[in-house]
Amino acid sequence: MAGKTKRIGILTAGGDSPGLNAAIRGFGKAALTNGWEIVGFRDGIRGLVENRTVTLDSRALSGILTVGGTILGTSRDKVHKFQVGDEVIDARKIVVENCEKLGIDAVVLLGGGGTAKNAIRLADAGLNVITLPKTIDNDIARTDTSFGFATAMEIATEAVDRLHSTAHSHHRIILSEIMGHRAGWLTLGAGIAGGADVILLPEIPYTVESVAETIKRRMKNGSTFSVVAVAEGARDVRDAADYEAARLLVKAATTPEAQRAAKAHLANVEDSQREHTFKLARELEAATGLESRVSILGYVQRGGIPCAADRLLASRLGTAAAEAVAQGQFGCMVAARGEGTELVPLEEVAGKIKLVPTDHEWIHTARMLHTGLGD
């Protein structure tokens, strides 16, 4: 079966993430062992459309295991709405023609939920595709975890650790805003591991009164500082309701005009809530009398050397993808399942988000530690 697949394309899409190069290496080394040729596409879907490639031989794969980012570059382009100058085109036919000219038998895409959508569109156009789950957010459906998450959680945990000393020294409330989009996995994990006093998640809308009460209780018990881990997607009860209502309007829109209007409204709501952590800091300062400061970790969480757990996971998923290609299994994502892997149909991944269940063990752990969750 392996002899039938001679040239395999590979690309990275969406945001960069620790472990991408480890996954490229894992797949590439396993593929080269099968005698295949590996073609890397530059800058994600954009390179696939513009036919910008690089040969990934053993020399190209050497020394990249510990390197952050992606040697191939990445982008957030959509294959069916591809920007060319001022024009937006459906580039699926172009991609198929490029792959035919190059003799590409299959394309491996490293990315998250958006990449899974692109992969389905390419599969519908006739290409053999398979994806690997990559994101620091850990929000990809149907996989236990994704590479990039463990490293980002280590970085965020260290940040929360370090903020304790400043908060303690200056008798302040310090709010650390942590990435994660609409999922709270990263904030919850780092908050527990870093000993945050309050953890605020998108899945549990908070009230300022509840957060302030947790801090006042600490003050009553002799603590003159508090560290609050805030997910970038966390909202108070009112803002969460406004955001959800705006999202439902987008889902309910049945015409292009209505959809454009609903999306514009959602964008306005998002813009109005963009600095919610600073707003919360001001509200907590007024409610508690303690100075409040904000530390936004930002892209530092996505950069740098991947930790051992992410290197191992990325290598496992990469080699498993090579096995799947050898067996002719396409239209799926290689999911992490326990200590093994599982092939999951892309339809079960695309457009889905894995949020933190409110009865999750990590939530239970936080409550048992008397960590405030704002509810």
Ligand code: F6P
Given for the second form:
Amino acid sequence: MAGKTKRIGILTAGGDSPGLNAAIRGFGKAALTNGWEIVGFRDGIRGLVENRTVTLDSRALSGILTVGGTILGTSRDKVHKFQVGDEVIDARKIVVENCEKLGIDAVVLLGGGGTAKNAIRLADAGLNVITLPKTIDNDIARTDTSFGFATAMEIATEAVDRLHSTAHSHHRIILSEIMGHRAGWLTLGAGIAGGADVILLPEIPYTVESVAETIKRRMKNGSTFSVVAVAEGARDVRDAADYEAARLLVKAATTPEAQRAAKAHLANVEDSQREHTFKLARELEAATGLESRVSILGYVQRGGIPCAADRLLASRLGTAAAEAVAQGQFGCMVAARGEGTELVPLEEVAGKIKLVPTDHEWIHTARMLHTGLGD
Ligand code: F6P
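Let's compare: the form predicted alone is above, so bring in the form predicted in complex with the named molecule.
Below: every chain and molecule of the assembly, starting with the one above.
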């Protein structure tokens, strides 16, 4: 297929992430240099199914390097379970037909582990696909990192920094809840960089006693305040066990009914644990006597301009994707590997999650700094 590719589709899927536009621009500029046409699909997989497109010429690509979000829009749709009104359909055939009509030779999908799953489904249906790793969570398997992560870590670090002065002034515990889904990278990175006194991660279930102990030790040493960086996926030992058991039930369910019941149970467990940071704040107040407050960072971590590191990474991965397409390399993700890039089969990425290994160097660093990890 090398030399023959003329029209390439591109879309952004899943949660938005700083650097998406830099990656679109990186791919687009390299693609235009090859003389290709680039067709952007709006709102992720939804635009691919509904055939909503925009031509990405050099004018459309100009001035977007520093822009946050995605100029194409995004969604979390699944191609094989695609919602149309009240109906759920398998939209794979529709996508293939749309791409044939548009004369699309390949589709570049910017997304995470879920997008890799969609990409495999599209590849099985006959499309040439390639993905780029995007997420603030840094949880995509087989890549060193993903664009969005560095920016989000900057934002979360600044938040942890700023919480220090108000916690100090009021002699309070302030818990800062940081995104990351089921991975603790963002919280661990921002927690260390921002000098959090306690860092709580999904990978290390905590006990309230241990967290309180760290705070009381600080009080004994004259620090009547503490800043706790809490990952949105962090749980105490009991909640973590309940959650894991519910997840295992879903995995073990063999019939559709059993699956439905197990998924409903998992959703209930997740729901009951949603306010976990507020619960921890109350428990710490009772255990330490210090007033506690919660600050949920939320979507501010995903918004706004990408930092230099993310612009650079997204540009490197975007241009590398154009090289891969030129060589006819499909069914893979362009991974960041050291100073370079590497093509990784999508099967090694889809549905996988890169958690923080409990013996990771960052964990070691936190322990050496006497940061409480709640264990
Ligand atoms: O994956 C990125 C992320 O921001 C996670 O950190 C968070 O759990 C999730 O997306 C939020 O998803 P949504 O945008 O659907 O609320």
